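Coming up is one lone chain in structure tokens, specifically the form predicted alone.
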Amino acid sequence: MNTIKVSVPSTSANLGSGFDVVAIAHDAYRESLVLTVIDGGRGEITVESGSRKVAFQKNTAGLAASLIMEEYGISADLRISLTKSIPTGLGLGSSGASAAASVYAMNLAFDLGLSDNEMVRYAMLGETASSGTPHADNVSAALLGGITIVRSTDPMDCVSFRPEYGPNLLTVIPYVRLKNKTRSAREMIPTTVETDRAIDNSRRLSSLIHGLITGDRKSLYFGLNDAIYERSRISLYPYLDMFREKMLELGAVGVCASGAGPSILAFLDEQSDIRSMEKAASSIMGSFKLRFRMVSSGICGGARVE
């Protein structure tokens, strides 16, 4: 028998402009994974999230593990034990920290010697235990750290890079539940999108990228804004535009949705009033009638050994 622990941390994707492309690593939260490895088994899967056993299909861990398993011919079992630390259905990568950790675990138990690019592959197609379509933005942050751009699925090809200037981030969490959330929020997303739209997208998305890169303000704030993906989905946090309306007024870099929300966050650098900004937030949420939290985090590497 052979037991590992893991960690991964908490993640924001999307980033406004950035849909099924850019995430981001971050402190504010970070969850570990227990594999426990028994030889001489059937290839049984056991998965504990707390105190309850999950059936392993319908757990991003546990079918990440699956598939593994399954293109290795592995034949032990395993026993995952999950303690989720980062919020479950709030837009801040609770899945797919699962699904991560689990590959990353996985890599590691078995002596795998899996890319970076394999495990996002893996952990991506675990994703799907949750979301219904595998996407890679989440994952590939959790478990590369830093920022991450997802340049293909097929073949997976991601990039991760950590810039020197930061950034500092403030979150803003709403306690809303929404049954099957990421399943809905991506069932949200137009199938067509007029060509003047995607291009406007696409001049967004280059400056998103560059403003991560460089810090450069100018370049954040437009990227940070996106007229698709977040603007079909306002429903989920109709407090979206006054957030970002006072956020900038008090210095913030720029405002968006945290994934497919309800959580928000904020870019902030040495221009920022966050006291002013906390004060801001709760009177937004007291307007809107509903429990919150707000958490202060940076950027931060992505899995490990623990």
Contents of the next structure:
Number of protein chains: 2
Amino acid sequence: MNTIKVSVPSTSANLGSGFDVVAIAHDAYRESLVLTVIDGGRGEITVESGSRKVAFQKNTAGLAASLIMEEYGISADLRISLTKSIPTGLGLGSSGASAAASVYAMNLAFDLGLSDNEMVRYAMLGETASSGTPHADNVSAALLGGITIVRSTDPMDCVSFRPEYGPNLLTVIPYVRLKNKTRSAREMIPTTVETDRAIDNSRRLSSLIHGLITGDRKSLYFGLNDAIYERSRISLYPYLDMFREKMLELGAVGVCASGAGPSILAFLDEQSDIRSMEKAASSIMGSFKLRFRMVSSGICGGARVE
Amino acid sequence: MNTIKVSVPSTSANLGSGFDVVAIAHDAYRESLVLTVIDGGRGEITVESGSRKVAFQKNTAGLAASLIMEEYGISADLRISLTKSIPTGLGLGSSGASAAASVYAMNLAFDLGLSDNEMVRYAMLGETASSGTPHADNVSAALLGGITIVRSTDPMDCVSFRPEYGPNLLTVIPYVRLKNKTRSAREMIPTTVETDRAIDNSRRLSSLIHGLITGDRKSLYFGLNDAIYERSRISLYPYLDMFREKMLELGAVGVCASGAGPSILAFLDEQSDIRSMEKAASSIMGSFKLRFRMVSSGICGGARVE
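Having seen the form predicted alone, can you show the form predicted in complex with another copy of the chain?
So here's everything in the complex, that chain up top.
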């Protein structure tokens, strides 16, 4: 019997114009996974989230582990125990975190020598247990840390970097539960876009990447905006425009939806008046009759052994 | 009477996935414009390109100057003399160069105090004399130098940067003349794109910007590629795929069409075998029965007084 404990951070994907491509790892939350390997078993996987047993195929950690087991012909029994602290279904990469932690633990436990990109691939496939559609953004940030760009999905290829300027992040997390949010959110994305809007988004995305790497305030401001993807899901975070306007007034660098929402992510710097932002958030969320939490965080590393 | 002489570099726009957004200034060519201001005139503009007189409204330098004259109520006569050395109609920013040089000279001659973005805007509008549709990519690079990102067109906003790693560039310029190429090239762009392809391009574009800033070889490789815009105009440079394959084999970092073509731009580094590339280019261009020229260049500054 062999036990390994790993942890992964919360993550925010998309960042406005970087839909399905860009994500950031932050220390708003960090949660752990314990993998126990029982040799001589028959390849059975049990998954416990807190004290609740869940079917492994329906859990992102369980599915990711089973894919690896199958591909590497592993016959040991696995016990995966998740201690969830990233709020689920709120756009903070909770489902991706479990998948990422599972793959990271499997790689170490069985000494598989997986590359970063191979880990991202397995975690992405594992996350389909929750999202239906494979997407690598959250899992890449949860695994590799920093800011990640999914450069390619075929072959899977991600690059991660950790910019010198920070950034300082603020997450506004409303307590809204939407059943199957991730699936429905995907259905809200239009199947075609007008070229002019696509080019408009290319401008924003170029700004975003420039801003994320260099810290250029104006590039981040232009980039943390989107006219297609974030916009098409506005009903999932109807308060976003009010937030954006108010937070920018109070000196935020930029504001965007965190993943498919409902959480909001703001990039801050020394010009930002956080105290007034808290008051503004109370007033805006109050008008939507929503309870919420605000968490200040910074960019952080990815998966690690605990 | 007051005379000012300025020069501007050749430029390559798009760079694969950065259609209408990204451009680079290179010292493959540099050409000059002489602006003579004759006080007490009636606001007449004469444009000479070499020894040939051209109608100012049909010339990008003339149109740009006339727009500024009108907006600033300038009543002097202007004589614009262009010494074209950037080959025209070959995707090297020739029409944008004239517009950029004209605006740069006007700003100095009349001490207008235009910001970089205001200069880009006038030059962009001037370039419509040639292209029909305003686009700011070439003119931004010709004015500001380095690599430029058009972050926004409303308000006009560009950012320019000069990366530490180089890059080394190679331009392959076939002598093909297509009448009204820029206009027709624009009509080849589809009016809508499937979202999946747009996201695929977002990945490439994110890689491109990351690669351009950091010099990351793999990011440049992924980014100097496009599945929508460059692809839709492949008939303007039917040899691109052969070139790309061969040049990558010979150690190029990445290969793309320069603007709307027909020229090709390659990013090189110490792994690149330029000599063999010359031979390969001869063989490929020979098979298309095209004469061509290859020019090695580097990134360079923008408009300047001579």
